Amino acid sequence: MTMPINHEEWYQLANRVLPGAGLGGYSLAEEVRFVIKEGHGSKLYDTGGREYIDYVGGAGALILGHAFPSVVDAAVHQSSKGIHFFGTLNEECVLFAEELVEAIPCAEKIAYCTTGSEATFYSMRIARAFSGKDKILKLEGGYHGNHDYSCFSVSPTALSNYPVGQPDTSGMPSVLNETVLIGPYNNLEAIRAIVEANREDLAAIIVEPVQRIIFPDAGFLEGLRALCDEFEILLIFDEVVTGFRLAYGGAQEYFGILPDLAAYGKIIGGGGPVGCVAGKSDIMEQCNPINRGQDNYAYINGTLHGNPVGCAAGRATLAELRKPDFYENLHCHSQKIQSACQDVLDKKGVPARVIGNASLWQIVFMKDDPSDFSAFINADMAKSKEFDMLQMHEGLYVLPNVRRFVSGAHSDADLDQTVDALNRACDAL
């Protein structure tokens, strides 16, 4: 095989071997597409040598930035002792599980998986096994991964006819409409009505504590917790994004709400192939392999579960996150970036808002901060996408119409370059 030597040759090769020359749901438009060669700190470099300030951050997983030295050292050291084992415990996965149980407020035990999608899928399975009920309530606009139970009303073109959801992809069995219910985020009254109507069959409510970029209204998460307690159903937090990002204890610490189960993905493995479901012991016992074959057994298995390299990288990542003032500095710097970007938009007369909080943010053409998915239906997302593309032209790596993340590697120099790039993008707009 001959190595491609320039940008166009890389894409010619990608077009031959990958559908749409893309990964998963993402295929960048021709005018901004590039192939990543490497990442260091807050920066990415493409095969043509161009530098980008990275605000994608591995979908938020790289909270320390790219190639953080201690994380790389831990992964390399473990790789020299074995990259992969299966079927039997390894040292790293046991030690890491202990750290995760200590760090996650709701965790008395954890079960490993590989991705955030697996974690939400397994959390639903565990909830159904524990309760003996079939239905799960998810909230409109919430993303819980790529499996069939999550791909309802993530990005519907019109508001859902609650509690009936809209499939986001073809190839999903129509029967799932009967087991996946949809409700509106930040609307306790509507959710209560759905719960009351389905109380005999409802196993759990699954929610992103911060839904995409929308933060909960005061009392919303507390209301969900009270509602679940009242009707004896489980509350599942999807902490794939908020876990170890909003705080060391994730959204549970940040908002002071304890779910019954919580799902985690790539951030716990320092970006490596590690995820987990965490929860109370009696609930997590549903996936105890000793119980295999019993009625309430929830099967969990994967050849990469407890991967020693990912667990070693995760332990190194958590050690950095435990250092004094890490989160205070991260949130403070992120707020500086968000404020500076809003200042640029205001001075240039661009009718867009910087929305978000902590280290999650996004630039969207809307008048007010969103409180639910309906706000995005009414926003000018086409203009938002166009503006994101212009920012990519100016050296900011952002996925069009997708939230952004600040990492511990972003510097004041990055802030200055971001402001300059955004000014140029405004002029181009």
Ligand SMILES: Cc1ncc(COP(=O)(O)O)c(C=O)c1O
Contents of the next structure:
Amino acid sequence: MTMPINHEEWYQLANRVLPGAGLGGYSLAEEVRFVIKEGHGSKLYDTGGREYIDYVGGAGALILGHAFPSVVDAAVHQSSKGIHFFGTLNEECVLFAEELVEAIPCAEKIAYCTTGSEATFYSMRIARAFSGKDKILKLEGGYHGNHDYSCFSVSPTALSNYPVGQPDTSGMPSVLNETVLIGPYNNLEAIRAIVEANREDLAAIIVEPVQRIIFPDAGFLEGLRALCDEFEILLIFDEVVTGFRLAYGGAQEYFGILPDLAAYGKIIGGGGPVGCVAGKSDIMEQCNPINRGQDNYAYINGTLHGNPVGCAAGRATLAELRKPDFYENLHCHSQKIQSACQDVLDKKGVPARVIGNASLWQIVFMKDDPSDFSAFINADMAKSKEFDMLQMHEGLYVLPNVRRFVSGAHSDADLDQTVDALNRACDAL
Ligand SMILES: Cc1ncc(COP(=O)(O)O)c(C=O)c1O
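Compare with the form predicted on its own: the form predicted in complex with the named molecule:
Up next: the whole complex, starting with the chain shown before.
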């Protein structure tokens, strides 16, 4: 094997050994694709020597930016003492579990896993074990990871025939269509009808409190909570993105609603392999290994669960997030970026809008702020994809039609550079 020496050679090698020279979700167009060499703060550097302002932020995991010094130190320090153990508790994972229980409003106990997908998968399994019921209601356009109970109606080409979902991938057993029900986000009336019709079999409703980039209408999350209480169904918040991003206490603190279970990933690992399910003790008791062999035991196990390096990185990350004004500064800077970008679009006469809130934002070609998935079906997604590509070309790392994340590392200088890049992208459009 010879080490590739330039951008093209890296691609030739990747093409030979990775399907589509990608990591699964995306294969970027030839004119913008790149191989990352390293990341520091808000910046990424590729093998061709180009610099990007990173608004992908490790899909939202890197709220402090790349290679944050105390996170790196914590990971290196723990690595020197052991990168991985299995099955038996380690110091880092116990200390981190205590921090997570203190931080997550609905948590009396947490169970570790490795990714956000596992966290939603396990939360559904725990809900089924607890309730003795099979069905899960998820909302159209909501993403809960890569497993077979999540890949329904995440990005359907037309609105679903509620509550029947559309599989997003081949390879899933068709029988699962019967156990995953689909309802519209921000529509309590339609969701109530589905719950009433399935009250005997419904274990839980799972929701992204902020669905992709769509914030909940006033009263929506409260309404879901009340509905779940009325029908004795568990409410699961997927906090994989919102957890420790909207606020230290995640969407639960930001919107003031307590779910029964919550799924976490991304930020809690500081970029490392940590996810968890959090919930009340009686529900979390389903996965107490002492119950193994009993009917209602929910099996949770994985080689990397409680990984000490990930937990150390997570602890160092949370220590930064607890510092005074972290979230206020983050949200304020994000707001500045969003307003400045909207100004550029308006001045250039580009009929797009910046949507978002807190540290999440996106540029879309739609008339009004979206309140459910139908807005995206009606939006000009081809145009926004083309525009996103042009922004990448101008040195912003964004992914096509994906929301962007602001981190604590984004500076005023990054904002100026972003405005310049967007101006050039508008001209090119
Ligand atoms: C809301 C939400 N849930 C779950 C997941 C899956 O997390 P992971 O990619 O770590 O498996 C994601 C990933 O983007 C997500 O955004």
